[in-house]
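Take a look at this one chain, the form predicted on its own, written out in structure tokens.
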Amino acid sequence: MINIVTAYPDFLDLYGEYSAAKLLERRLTDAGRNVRVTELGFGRYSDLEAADMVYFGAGTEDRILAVLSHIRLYSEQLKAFVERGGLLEASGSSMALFCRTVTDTRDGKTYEGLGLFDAEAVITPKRRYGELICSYSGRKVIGAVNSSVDFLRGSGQEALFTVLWDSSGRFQKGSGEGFRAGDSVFASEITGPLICRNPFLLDEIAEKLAGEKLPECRELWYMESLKAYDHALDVLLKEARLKEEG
């Protein structure tokens, strides 16, 4: 059995992250593998001792600080379940969770987040949109950011992803986004939900819980969501050409 716990689905819910968790089990399902989805949260407690993985999506600059306030409950069995190899990722601002700060400049107020990354999180007034094209084990990753945080990665922190290109301006080319620590924790600012616009994230993060190779899936769902990826990135890599010529 292969146990999927979403955190917060509630609170960490922007942009339709729900999905992310139902196209996982969808894809292992499909595949043969039985799959148990539960969730943590406010009034919800899952046994982190029994978790594959640990989904935090996006949410809301205020609601972070909410769940933040209350996932520290949980830091020492989350400490303990990535120690052992457990699959931790957070999506959008949810990042900001495991930084070892999160200021708020609204309130001047600064909290200490789970230390998981060098890093410090901040939380601005300004809103800042932008597409990006970013590169992964040799693939193109597309999505979207939607945030108010900015993140200050410490000199030995590891970035997730490098930018090709981002239609904000935000990040320059060759920069790199989202944090990793290890085989097992991920986490990147990309929303969209980001295992559900890249089909071979899906099927790596399929895998890593699976532990092996799974066959390849033919079912119209997925084909028609690398359908949408080959669209995406098309249009996007337009876009950043039209930009770059003038």
Contents of the next structure:
Amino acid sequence: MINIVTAYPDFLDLYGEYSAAKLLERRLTDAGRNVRVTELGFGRYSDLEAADMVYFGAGTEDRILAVLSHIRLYSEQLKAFVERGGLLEASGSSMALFCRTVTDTRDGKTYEGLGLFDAEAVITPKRRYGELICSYSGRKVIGAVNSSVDFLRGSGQEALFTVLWDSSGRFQKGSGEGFRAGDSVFASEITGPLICRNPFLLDEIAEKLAGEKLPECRELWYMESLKAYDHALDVLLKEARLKEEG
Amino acid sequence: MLDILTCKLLRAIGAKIGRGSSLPGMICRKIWPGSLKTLKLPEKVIAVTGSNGKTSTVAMICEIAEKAGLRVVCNREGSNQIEGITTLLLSSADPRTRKVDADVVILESDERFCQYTFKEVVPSHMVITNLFRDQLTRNGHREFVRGELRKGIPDSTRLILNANEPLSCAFGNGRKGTSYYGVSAPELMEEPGIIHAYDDGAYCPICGGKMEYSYRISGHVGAFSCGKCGYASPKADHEVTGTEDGKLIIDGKWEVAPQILNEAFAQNIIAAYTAAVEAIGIDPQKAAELIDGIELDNGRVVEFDLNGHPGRFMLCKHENSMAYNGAISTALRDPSEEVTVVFIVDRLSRKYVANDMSWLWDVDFNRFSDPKVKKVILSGGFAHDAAARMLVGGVQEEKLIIEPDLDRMMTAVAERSEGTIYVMTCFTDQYKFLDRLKKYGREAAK
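Now that we've seen the form predicted on its own, could you pull up the form predicted together with its partner chain?
Every chain and every other molecule in the complex is listed next, the one we just looked at coming first.
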């Protein structure tokens, strides 16, 4: 049985984030695995000892701060989960939870984060939206950053993706996006939702959970996801070329 | 004087080249930045803002006011940012007296632009229809929009709020003179058992506590209450209390025939009625008579017939799940036993780089698994995204016709539809269907 825990799914619920767990469940089930999805949240306890993956989705800035305050109840369990190689993924603004500190410039307060990443998160009053093409393991990752959080990466912190193009200009070409810690903790500001829009990332995570290479998925939903990826990448490459041509 | 004359001239010229709504205001604001503030406005200036329903609500308030014999100045053609409103008001003013020639000014305003517009034009009343997930590539999220909108509500303005929408309704907390409207008609309540993709009513916008609903109209719109801080739907001053023979019953006594009998239209009607009564001061019975049978000619709904199948084109908004959810509910309530749904998603924005498809996961597409829905035809460049989302949501594979090419989509609609056809898309993509429908009709007639 593969146990996936979705953290605060009805609270960190922006940009279709709930679908990441749904797709993982579907991909693994189609490959013949048994999957259980449980929820961790306000008033909902989930046993992280039995978890194989914990997923945090994007939320509003105020909700990230509320979760930061509540998740401390689980900080020891989460650390133990990560130490034993459990897969932790954070998407969008929830990346802030795992930084060393979270500073809210709206009131000047700084909060201690869970410290899995050598980075500082800074909530600003300004929102930015950008569509990105990044590279990861020789593949192109697509999606959007819709956020008002700045991330200041410490010198020891490894990035997850390399930015090839950002429609907003916030990320320079060649700069890093997202964070990773070892082979099991991943975070990216990119939503889409990330693994829905990038089926090869879905495969990679599903295979990590299954512990082996999965047979190729021939289900219609998956084939449609591949076509959707091809179309979206084509559109973004055209946008990038148009912008670069001025 | 020169600002007004220039604006009138530019508007007349602009109208000939299709740039008459915003551009004149933009130019005048550059030359005379303070001119809007010095106009003499009538006592009644009603602003209407919110995520959904503002254009229809404005159109209805205008119609009631005009039928009541009042002279109305209104930006009913849209142009709801400060440049468009500058054009409207300067070109409606007398150059000598600077007086806007109207009994009532009705202004639709973009939620995020209220903070600029209403620094210069202070409305006597402001209707806030709701705050939904809308254009998230531009707006981020609802809480961000609420923060931006809050900056645009002048202290002296009296609010008219939707008692059933928790986030926007909270603007009335502790604010004197606020009026509320709502819908409590059992026939318009959401049937139990609908599983929504998300619930923006799960947590209290004031304290973050868990919220409960005694009924829901659609999504998080309904009679809410927070078990932690006590924030709850206020008592509505005016409400749709029931329906009878296809008519809405207002305040338990006035019968009003709506153009479309659904929850969204009911909310727009009661918002407009409340503004007419509370802001303009029209007698309630008279307001009900004037709003009865109003037909908005705004292309939001187009009825058609295709190869013997009755059809209904419903204009929605991409990146706005509530708009699509309303259309889905309407399709599922269609009296016929079989329904075909056509969903076109080709382009999100004419202005911005916007290819984000995350909003598809917020729409209740899982409801197309209903046995009444026989076919779902998907078209446009992002048809595959829509297909993946629907399949993961449980829509049966055999129902789907995935046809990104728009011409082939039209052939599929004409030849493979079953029952009543419901077409749902956004204004950015509407003519991709409507033009083909016309062409198909012409070719069929040959």
